[in-house]
Amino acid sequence: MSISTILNKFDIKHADIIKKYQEEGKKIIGCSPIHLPVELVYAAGMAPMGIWGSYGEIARAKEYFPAFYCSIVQRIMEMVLDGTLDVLSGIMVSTQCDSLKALGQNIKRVYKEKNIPYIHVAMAQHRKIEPGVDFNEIQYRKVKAQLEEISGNEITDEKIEEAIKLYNKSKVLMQEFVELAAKHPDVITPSWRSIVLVNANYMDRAEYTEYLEELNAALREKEVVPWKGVKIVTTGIITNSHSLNEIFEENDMAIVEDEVAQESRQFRTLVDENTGNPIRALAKYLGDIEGCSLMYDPDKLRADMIIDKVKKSGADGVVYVQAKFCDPEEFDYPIFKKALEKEGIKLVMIETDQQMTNFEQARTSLQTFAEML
């Protein structure tokens, strides 16, 4: 089988995934940023799907954010007040940041007149240390409650590592995919990347891996064709415009490594196996996180990983993809630029939200980054 042939197996309009879930009878649960325990949704017979990361008109939203709020969060409240989510048989909203603090209030607040259920998923800021997973632990053991309730079905600890070793499996072949996907940036074009990596957010994970071992098998057999464009390493917190992704086309760019909360952010830890306590396992898992801006972290890893990641890959430069009003990543992106041009690495940081129509001042930005590099 062709590689285009099994990439167009990943480019599903997420639409036709809801549809294909309702058609099987399956319960979906809507999942916000980020790292939270889809593995409990799984095991539960409901499909995880992140509601996070569309583009399009912000309107309502406006009435309950100010204008200078995540464009992230807003476009989540927007589909939840004009319908788009009401396929939803339930909600789970983490408290990572102070933006998702008061998502999570609104999006309660109106789906309790819809009768669709709220899961509060609470996360200790001191992650590391023995209190923090028995916190989290006992969160987690909160939502598989709420879960049961929803699905009808009882969540056993062989269920749930049932699933941690389904999402392990597919996290390894992901992390596989972007060593692959480095190598041949011919085929694996920035678009590309980006939908293989983001749909697992939306398809059924059995599915996905079946696939993604099809994609790799084919990549390990293609013969590498030198690239002659610019390597780069991305991150942020979503980079999956199309026009963006675009414009990393048209200027010969290749991602060959990334740190994006959407993509390699969610897959490069593994949870615990064969620990006997599966829901621990999860909650011990978000204290072995490094580097995610929404996390706490003291000493700031995030920057070292990336100058690790252009060493690895030969990346040519960076550019760091600024989600408008995020925070957590403007807090970072000074101790980052510092750490960068210590090491003399090249970067660039763009500013990107989710109502962007015009792209024309980032396709400046990166036309003369990439003439720069």
The other form holds:
Amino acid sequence: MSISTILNKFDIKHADIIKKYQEEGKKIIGCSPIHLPVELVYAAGMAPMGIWGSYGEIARAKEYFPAFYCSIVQRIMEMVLDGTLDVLSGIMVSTQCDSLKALGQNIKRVYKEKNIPYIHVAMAQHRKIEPGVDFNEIQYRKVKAQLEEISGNEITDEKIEEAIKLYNKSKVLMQEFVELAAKHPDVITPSWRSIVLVNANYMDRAEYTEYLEELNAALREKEVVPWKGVKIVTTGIITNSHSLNEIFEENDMAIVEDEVAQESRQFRTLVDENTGNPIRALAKYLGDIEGCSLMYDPDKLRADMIIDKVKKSGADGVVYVQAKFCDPEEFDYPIFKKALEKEGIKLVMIETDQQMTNFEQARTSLQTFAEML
Amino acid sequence: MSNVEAKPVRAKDLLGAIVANHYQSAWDAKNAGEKVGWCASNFPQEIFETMDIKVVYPENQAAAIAAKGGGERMCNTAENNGYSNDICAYARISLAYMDVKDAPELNMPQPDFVLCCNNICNCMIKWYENIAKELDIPMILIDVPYNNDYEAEEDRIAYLKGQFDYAIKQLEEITGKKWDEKRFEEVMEISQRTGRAWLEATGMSKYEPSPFNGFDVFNHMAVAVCARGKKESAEAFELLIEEFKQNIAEGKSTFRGEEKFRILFEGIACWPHLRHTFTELKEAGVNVVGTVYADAFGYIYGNTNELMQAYCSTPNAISFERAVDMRLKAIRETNCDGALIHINRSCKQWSGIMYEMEREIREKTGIPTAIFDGDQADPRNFSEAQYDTRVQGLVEVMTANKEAK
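Starting from the form predicted alone, produce the coordinates for the form predicted in complex with the partner chain.
After this comes the whole thing, all chains and molecules, with the earlier chain placed first.
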């Protein structure tokens, strides 16, 4: 099968994914950013569906949030209010940033009227110490009970373990895909790279894993064509905007690594297997994650991790894709910038949001950056 | 001997002296070679008070700098260092101070460690992480996960207790000072006394007219933040109660002029525009009698478990339902005629539930509400014209409501 035929399997509209779940009689659980225990949803025989907003206007959400709010949060609220998310049988919202806390409370109010369960996922930020892992385990047991009620299925340890293994397997494949994509930017363009990685948040994970095995196998076979353009590493919350990826492509920029919340941050760490207590393993996983702007990190490892990625991938520079009004990312930027400057690594920051229709400023910045590299 | 009687000591002077002494004792400790920390406003002060460790409060300093006109200068410094103007202005001012190490409005010692608690917001974590990283100093975190339930249950209390033990161990290693259980009991006792006195004093706004100008609470709050575990604070607030009682008996108030309307002021003060925001209300005979800030620093507990629960109950750590009840209680107890809501550009968490909160307040109480845009410390995010129009609108409805009665 040709690479383009396999790639097309990943290019599915969210509406079609939902339709498929509905035809299979599968309940769908919305999962907000980030690091939620999607394995528990899967183990309950339901479909975890990433809720990362969508590109479009903000109208009714303005009744809930002031203009200086993160557009992902505002667009999620818009989809809650306009009925787009009424297909959900429940929604899990985390509390890792202040905007998500407010989002959860506002959704809870609206969903009470719609009779859709709201699943609050409290997460310990002091996630590495024993009391933090204990707390997270207790929260996950509460989440499990709610999911069992919604699905009507018992979530056994065996099923959770199976889900962990499936997700781990897909994560390893995604890590390999990132490496293969860096070798073959002629076919895995930024747009395709984004489609493949981002749709993991929506597609059935078993099916996704199967497709990715095929894709990786085909890419492994493919001859490497020397890349004449520049190589970049991306970082931020989301970079799946079609316009943004087009600009990367226009400027012959290949993404050879990423440190993006909707992409690598979710698959660079695996959950421990065969521990005898898979819920605790999921809780411990939160403590194993490094370098995420939404997770407590007094050592601020993110910059060191990117520097390492740049060196290993031979990238020419880093693009910091700042989601407008996302303060965890805004706080990281000055520290990040300083660390990269110290290493002599080129960096550009561009701001994006999900209401954006005009990308001219980003286009100019990226053009200049590409020329400089 | 002179037969001129000594001027009676006023609570206001005592409270001012406590704040001055708070900063001075931190300087003295620093100069004596002791380790001094920077501390979040709602960090469980019982920990370091017990260990006799000196800390200062960046939020308090940022408010003081902003009130004295230095907010924009410091925010600009932070922005020149790469911080977005979207970030909380307290954080920007503090991160600027960490860099320039001088602010004529209010100086304080540089930190040897930071004490962070996110029961007010997760922004605190990011802010303190950056200080810890930039200055290469240890960070101590008490994490209070946002609670969707009404009460803090056993899981949260156990998590907090575990973190207390961890924090104490960290502090013992950093400072060389030791934890003393007996002293902890004493500190809890004093803090209780302060908390009760603070709540009683601020609760006296329920009298009509209120014995005090509501904006006084913003000023007295510094002591409730910085020195809850000190005997002097309890004594000063107890004196404040006596003064208020006397005002009530004599029909007096520190609010000058007739108290025509009584309102809830929702949110943090606009420190850079404190005078304007106050004057506009005062001229219309509007006194602030309700704030959620009063309750925010009145930590009441009878034992260690309740202490943990109290720190899980700060306004930004509680569920929407409980947050609404908190406002309704303040409005009903103080008999408010209206509510003025500050959409604070610096505070995403607070602002993110405020539109729905406004609808709830209107529906549950029937009182009129008005919203204005502002900022706790960045003067650029406030418009006098908008504020005045919104206040005038609120006053018109409150007037019409009174006339209709």
